[in-house]
Each structure stands twice: as structure tokens, then as C-alpha cells.
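The form predicted on its own is given below as one chain in C-alpha cells.
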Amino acid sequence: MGILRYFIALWASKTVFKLLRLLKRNATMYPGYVALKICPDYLARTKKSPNVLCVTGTNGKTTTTNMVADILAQSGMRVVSNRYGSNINTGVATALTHSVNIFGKPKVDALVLEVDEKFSRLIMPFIKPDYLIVTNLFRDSLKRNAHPEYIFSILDTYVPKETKLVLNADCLQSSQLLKENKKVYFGIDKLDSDVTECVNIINDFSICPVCDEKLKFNYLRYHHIGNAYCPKCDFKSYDADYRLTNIDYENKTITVLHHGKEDVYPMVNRALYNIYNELAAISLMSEFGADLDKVKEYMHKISVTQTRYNESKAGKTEIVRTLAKGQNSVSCSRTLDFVGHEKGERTVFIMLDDLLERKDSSEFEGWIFDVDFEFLNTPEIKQIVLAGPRCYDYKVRCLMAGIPEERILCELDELKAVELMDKDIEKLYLLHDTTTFDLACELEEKMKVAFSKAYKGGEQV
């Protein structure tokens, strides 16, 4: 009864799927949703590709991920990955769905998957990924994600133990997981930004785990990133086996160190926290025996998700959007401090808001409190605009982080917002939510309009 179970699931979600994208929907978690209901081992009973590899962590699992699907694909593999960020059980699902035909033999070469950290233990268990990355570990969403320490419990109990490991060397807390398993760390060396005390209002890991002493850095980079150990006990940041040893941002490339050997590859993006995951990427490549000369031809042709983002021109005026995941003090945190350290004079447009949560207008807002909004405190910054049925809570904590008001903006209708904009600008970043991404290109595909128009016209607003 178990395997017929099995097949009228695969089936009921290869129709649901062609339905849904007849539909022209994007049918990335619907489809493993049924399957489920059918048949609520289907992850354990799908057979699974010759290759399976998974990313999770706090954040740039979608961006990791990616670049390795992208590069298992153009070095001729066939791939199938949950890149849309369909990452918990059913989005896994549907990635299985696509990976079998319809006896349930997999059709393809690797298996590529997101998987939500918290989610882990309804997946790990059962695909059994031959490596995983873990790209960090940080404070999330208070009311969904609790704690950090709450999240590497899971994946510490539930990450099979014949899994290998891809690791942050950097990352205090997820550096520390899984001690059985066969394992591998990358890692960047110390940075001229770089300090010894922590600057960010969150640092979860600055205390020994061993005996409870105060940590010291040898370096810190931001939050509890960078390399630390206890002055009282012999517990420290362990050793990259991957270290990243040179950043040109001018020729934008980055110098990996790996057995003595040094190998330069091109940057896909500049901020730090992509350079982080590009490193993780490549560290996986290389553990799992592909051609690194090719992986330097295939960086090349990769870029960033533009759901992630995206650059782009408007008259004299270029946009940068970017993600800044809201409920995520940690994610805007970094965003802001990229933002607040780029050249130029610029404008800041700011959309966090939950979509999904404006109904009820419940969204929880206390994580705004725990933003580092001092980085935007720079005199370069000439404008910041808050937009979105929450921007009088920005502002207030705008005004906390000493950003003069005279600067800031609020407009409740995003839209609006871009019409009352100053438009004589050479730089603009719109930072938005994962739910505000389809308003987000709306957003940007106005100011297109607005920008070029101002400059054709001559127009100072």
C-alpha cells in the first residue's frame, strides 16, 4: 500500500505542477504540498540523484545556493534546485518532484537544495544530503526562530551524521556544529576594517561555550564574525581550510588559499557578506572534485539573484536594489552597513514591511530596535526614505541612531513616496523584504520613469 501511496502522490504533484504553471504560476511549493498530504514519506521513499547537495544557515542560502546550481549546470550536469527559495518541506518536495520521472528514477545528476534551518528536521533526515553547507548562524526572527542556540540544536540533532560539512570558520555559532561529522571551514583572513571590540548592538556569541569567560578577538568583522578564543581555557575560532586571503575590489577579483595553493577567482558581487557566500561556494566545489580552473570560467558568467539583487540605470541616477530582510535585525544590519560604507552622495529608500502580515497589522517591531540604522549616520547620505505603513517606527529609530530629521522622509504609500523623492541623485539603493519584492521592481521600474524624465527635463526637485 506504501509504494502505491507513493506514486499516486508523484503523480497527483507532476499534474499539479503543469496545471499551476498552465496557470502561469510559479508551482514551487504547491505541487510537494500535495504530495505530502498523499503520502507524508514521499521524502523519504523519492530515490534521490547520484548527488545531493544542501545550503541552510541564517542567511545567503538562496545566493549560495544558486551559484552552485549554476555551476554544476554549466559544467554539463543536470540539475534540479529549489532556487526560488522554496526551502521548507513542501518546497523540497516539489525539487524531488522534478528530480524523478514518472516511474520515480531520478532523471538528473545533482540535486542542488535550499533548506530552511528550523524546517531542517522534517528534511535532513530523509534526503540525507551528501554535503551541506552552513553558512552562519545568527538571531532571526524573534517569534519564528526563537534564539540561535534554538536553531543549532536542530541542526545538530537531526543533520545526518554522514554528512559532510561545509563550514563558516568565522561563524562562532555554526562553526561549532556537529562535532562527529566529517568536516571542512572556510574563512576570511583578517581585514583592514576589521576591529577587536564588537560595534553592532547584536553579538550572540561572546562568551566562551567551554568555561564561560569573556571571549577576546584577534579580529572581529561584525556581530560575533571573525576569529576569537577564551583567555581562560584553550576554546578558539577554528582554522580555514579555505581562507580567503585577498580582496581586490578594484579588479574585483578574490585570492583563495586551499593545500599551500592560492587560486584567484572574480567577484560576483562586492558586498561582504556575497563575498562570504561566493567562499562557501567555491569550498564546496572544490570538496566535491570539480575543476576549479572551470569554476573560475563559470564565476564569471554568474551573478547575484536579481530577487536578491540588481543594478540598474536611470538618466544620471543608478539604483541599487537590494535585499534587507525584515523581522532579520542581523540581514539589515548588513545591508546598512554595505549601504553606509559605499562612495558617493546617495539616497536611501527603505521598505521593510511584512506584506504578509499588513492584514492584521500585527507585525512585530521590536526588531528594528536591534538594526544598526547608525551606519546610515553618514553626511554622504543626503536623503533616507521610509515608506510602507511602518515608516514612523524607522524614523523613530532613524532619530535614535542621531541621523538628522531634516533628511529622513516618511510617506505611507510607497508609491507616493517616489513622486515627493529628491531626484537629483547619482546614486539610489532601494532595500526591501522578501514580501515586497514584486512591489519593490514596481518601485524601481517608477523611479526608472521618474529619474529619466528629471534628467532629460533638466528638472532639480
Second form
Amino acid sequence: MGILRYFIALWASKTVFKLLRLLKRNATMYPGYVALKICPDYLARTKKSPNVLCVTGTNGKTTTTNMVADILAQSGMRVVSNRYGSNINTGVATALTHSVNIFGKPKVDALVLEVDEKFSRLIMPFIKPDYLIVTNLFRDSLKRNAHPEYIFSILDTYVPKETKLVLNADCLQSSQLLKENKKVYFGIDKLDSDVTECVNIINDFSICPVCDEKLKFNYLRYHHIGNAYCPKCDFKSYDADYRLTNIDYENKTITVLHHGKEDVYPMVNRALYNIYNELAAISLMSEFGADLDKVKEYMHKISVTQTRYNESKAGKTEIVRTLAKGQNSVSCSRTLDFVGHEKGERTVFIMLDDLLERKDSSEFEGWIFDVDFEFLNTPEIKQIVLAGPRCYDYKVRCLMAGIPEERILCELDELKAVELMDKDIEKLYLLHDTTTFDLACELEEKMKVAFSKAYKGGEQV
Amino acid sequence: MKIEVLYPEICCLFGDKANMRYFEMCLPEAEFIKTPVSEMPRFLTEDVDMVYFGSCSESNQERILSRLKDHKERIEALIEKGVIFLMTGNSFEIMGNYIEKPDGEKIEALGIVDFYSKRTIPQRFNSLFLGKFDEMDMVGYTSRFSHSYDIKEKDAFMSATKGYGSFKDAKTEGIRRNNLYGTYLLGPFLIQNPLFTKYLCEQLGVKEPEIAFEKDVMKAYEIRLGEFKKDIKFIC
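Now show me the form predicted together with the partner chain, since the one above was the form predicted on its own.
Below is the whole assembly, all chains and molecules, this chain first.
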């Protein structure tokens, strides 16, 4: 009976997928939803591909998953990934449907899955990953993820003991996961920009988990990312098996040391959080037994997806559109850190409201008070444009960060803000949320027109 | 004026940290003492005018209770004396009789105010909130794994107009005794409620207080209040 139900679910899922594609609909979640509705143990029953590689964590999941899937696909493997779809149980079920034929036999060599950390409870025990990257664990959307300790307990409980972990040695939180599992760690050596006292508002791992003493840091990168020890007991950070020993921004390369051998890889993206993602992907590929010389070649062809980062030009202004996940104060702080430390005179346009909540509710803006707007308090940033219904909350936050009021433009209507902003600027950073991606693209087009008009014939009009 | 911020390294979830950062800007003359979890609270041995607790994880809530359970009399005496205690998020639950875990285990709390709390992990409750305190419109947001029950009307902080009160259908929100104000509302409560912030400054003895960035804080408050008074979704 169970087998019959499984096959009905599989065939229904495949049919629904085809129908939705005929209707030109995004068929990433619903086929899996149907499968799980008919057969609740669909994830457990589906025969898995020979290799199941998963990525979870608070930030960097999508970028890392895409890198791993791209590398394996370039190596000639047949890969199914949920890269364009949902990372919860229904999205994973959809990916499983694609990974088997109508007789339920695996038809691909590898499943590469991004797994939502909170939904791990409903996914990990059933798909039993061979390898799992945990990129990091930070606080995220409070209503969905509560707090990092809660998410930690989910992963610690539901990831199978047989799964080999690839963990971030520099993340004090996630590096403590699953003491019994086999694992390797990756980490980035001390950087010139590192400090020993936290400058961020959030540090969710500042005291020793053993004795409550304040931790000391050999180096601290951001939030609780760094290398720490307890001055009172034996607690300390784990040593990295894959150590990133050099970042060469000029030649766009990174150097990774493993078992005494250094390898140089192309740098996919210059933002430090993306360098962590790349290092995680390289570490997994090495553990997986991939030819690392080939991995270097493949890395040349990889770029961070355009929904997350894009550069364009209008008049004399270079427009950088980049994702700064709303309701995720750490992700957003990382983006502000990146933008704040770039060089040259620039404008930052911030539109991070949650469009879905805006439709029929009101967004909780508490998270923005955990974001390090202090990074934007530099005279090189000539104007900060705060657009959307929560713009006055953002303004208060900017004022608390010491940003002079005259540098702030506050406008409830995003499109009107484009009209009002200064156009005489070399570089513009447009920061958007996942829910405001389409609106950001619309604004980017409007900006291109406005900035081109303002700069005719090589001169500012 | 002396204000003690208790355990800021663990009582700081969901933007709560901004409350005292902002309050420091409102009261530049005041002394703010930040007591880490490895130290004993200063209010045990010296006079303070105000104590602040923010939201924390459930395990840290238990850690705090184990630290404070032997000091119930001192805390009670300070509350009777009129010292301000502001507690946001789940932190006020430690003032009740007990906190019941999902498995039925009861953690003894300080028993200063007569009520109890019940955790429902993994069920989480998210809600906007609109209510009143002392004729002031109060706005905010709650996101939590627990509710509090049996809070007597005389011990309630605010009336609840829309959204979750102390429990799902409660008509009141939070606890109050003298100058102890405990609320499930979390995040930048003092920034979201500038009228209450002024009221607190007055309670601390500031005459005709001016709060930091008043014009913009008020504007944000008015926009939010306008949205909350409309027919929008409160439970999310």
C-alpha cells in the first residue's frame, strides 16, 4: 500500500510539474507539495542519487549551493538542485521528483540541495545527506527563526549522525554543532582588518558556553565570526582543516592551505561573506574527492547570481544593485560593511521593506536597530536615500549611528525618491530585499534613465 | 541618575539593545551600568534609579533565574521603593510564580507578581500590538514561544486593543507593579513609543523631557499608529 501510494505521489508530482510548466508557471514548490500530500513519507521513500550534498546555515546558502552544483555540473556529473526553488520540504520534494525516473530509479549522479535551517527537522532525517555544509548560524527573521540557539538545537537534533559535516571554524555558534559526527572545518586566517573587540551591535557568542566568562578573541572579523578562547577554562575555537591564507584583491585570487599544500583559486566575488561561501564550496569539493585543478578552472566560470548582485552604468554613474536581506540584521550588516568600506564618493539607496507584509500588514522594524548602520557614517558616502513606508525608522537608526541629517534623504515613495536624489555621483549602491527584487530592477531602470539624462555629452547637466 | 542594564550580552535579542542605546541619547547626563552575566547585579549592593532587562533565549532565561532566585527580597524591596524596572520581551516572565515547559516541568520563578507563564515550543506567536497605557496609544510587536496567564487586572501594564495580549485573547498586556513595567513587546520599544519614553523620563525626575531625534521618532510613531488603526493583519 505504501509503495503504491509512493508511486501515485511520484507520478502526480511529475504530472503537476509538466502542467505548471505548460502554463509557464514557476513549478518549484507545488509538485513537491502534491507529492507530500499524497505520500507524507515521500522524502524518505524516494531512492536517493549516489551522492547527496546539502547546504544549510543562516547566510550564504544559495550562493554556496549554486557554486557546488555548478562545479559538479561542469565536471560532467548529472546534477539536480533546488537552486531556483524553495529550500523547505516541498521544494526538496520537488527536487527529488526530478532526480528519479517514473519507475523511481535515480537518474542523476548528485543531488545538491539548499536546506532551510528551520525546516531541517522535516528534511534531514529523511534525505540523510552524505555531506552537509553549515555556512554559519546567526540571528535571522525573529518570527520565523526565533533565535540562533533554537535553530542550533534543531540542527543538532535532526542531522543524521552519519552525515559528514563541513563547518565554519570561524563561526563560534555553528562550529559547536554535532560533536559526534565526522567533520572538517574551514576558516580564514587573521586579516589586517580584523579586531579583538566586537564593533558590531550583534555578537551572539560573546561568553564562554562552559563557564560564562567573557571570551577573548585572537581575532574577530564580525559579529561572532573569529577565533576565540576562554581566559578561564579550556574552551577555544576549532582549528581549520582548510585555511584561507591569502586574499589577493588585485589579482582576484584566494589561497587555500590543506594538508600542507597551498592552492590558488580565482576569487568569485570580492565581498568577504562570498569568499567564505567559496571556501566552503572548495572544502566540500576536496572532501568529495573532486579534482581541485579542475575546480579552479570551473571557478573561473562561476559568478554570483544576478538576483543578488549586478553592476551597470548610467551616464558617469556606476550602479551596483545588491541584495541586503531584510529582517536579517546580520546579512544586512555584512552588506553595509561591504558598501561602507568601498572606495570613492558614493550614494547608498536603501529599500528593504518587506513588500509581502506591506500588502496587508505592517513590518516589525526592530531588526534594523540590530543592523550596523555605523558603517555608512563616512564622509565618502555623500547621500543615503531611505525609501519606503519605514523610512523614518531607518532615519532614526541612521541618526543614532551619528550620520549627519543633511546626508539623509527620507521618502515614503521609492519611485519618487529616485527623482529627488542627487545625480552627480560616481557610484550608487542600490540595496534591496528579496521581496523588493522586482521593484529594485524597476528602480534601476528608472535610475539609468535619470542618471543618463543628468549627464549628457560628458558633462553633468 | 544611575541606570543598570542587566546582562546585555544575552538579554539583547530582536533589537532590544536599541532601547538603552536610545535612552542613553535621551539622558546624556545619566550613568548607564552594563552588568555582564559573569557579575552580580549592582542593584543588589547599591542604589540605582532604573533596571532594564531585554529579551533572551529560553535557556538564558533559566540561567538568569538561577542567578536571581536568592535575591527575591531585594528585588521586591526595590520595586516597593519605586525603582523603575523595565522588562521587554520574555524577560518579565521571571517575575511570575513559575514557567511551565512544554513537557510539563515547572521552573520556579521569583514569585513577585502573581501569574504564571507557559512555553509552547516550537509553536511561535507573532503579532502586532495596539493598546493603551495611561491614555497613551502604545504600539509594538511580539514574537514568542510563551504566554502568561492569571495576571490580575491591577497587575496589568496595558489594555490590549488589537493583537495578542499576555495570551492569545487576553484583554491586557504585560505586568505592572509600582514602577515595574513588563511587556511582551520587544525590540526598540522605547523608540516605537516616544510618549512612554517621555513618561519614563518624567518618572526619573526629568522635567519637560526632550527625547532624542524627537521629530523623526514622532513621525515614525504617527505613521505606525496610523497603519495599526487601519484594518490590517495583526497576527502574522
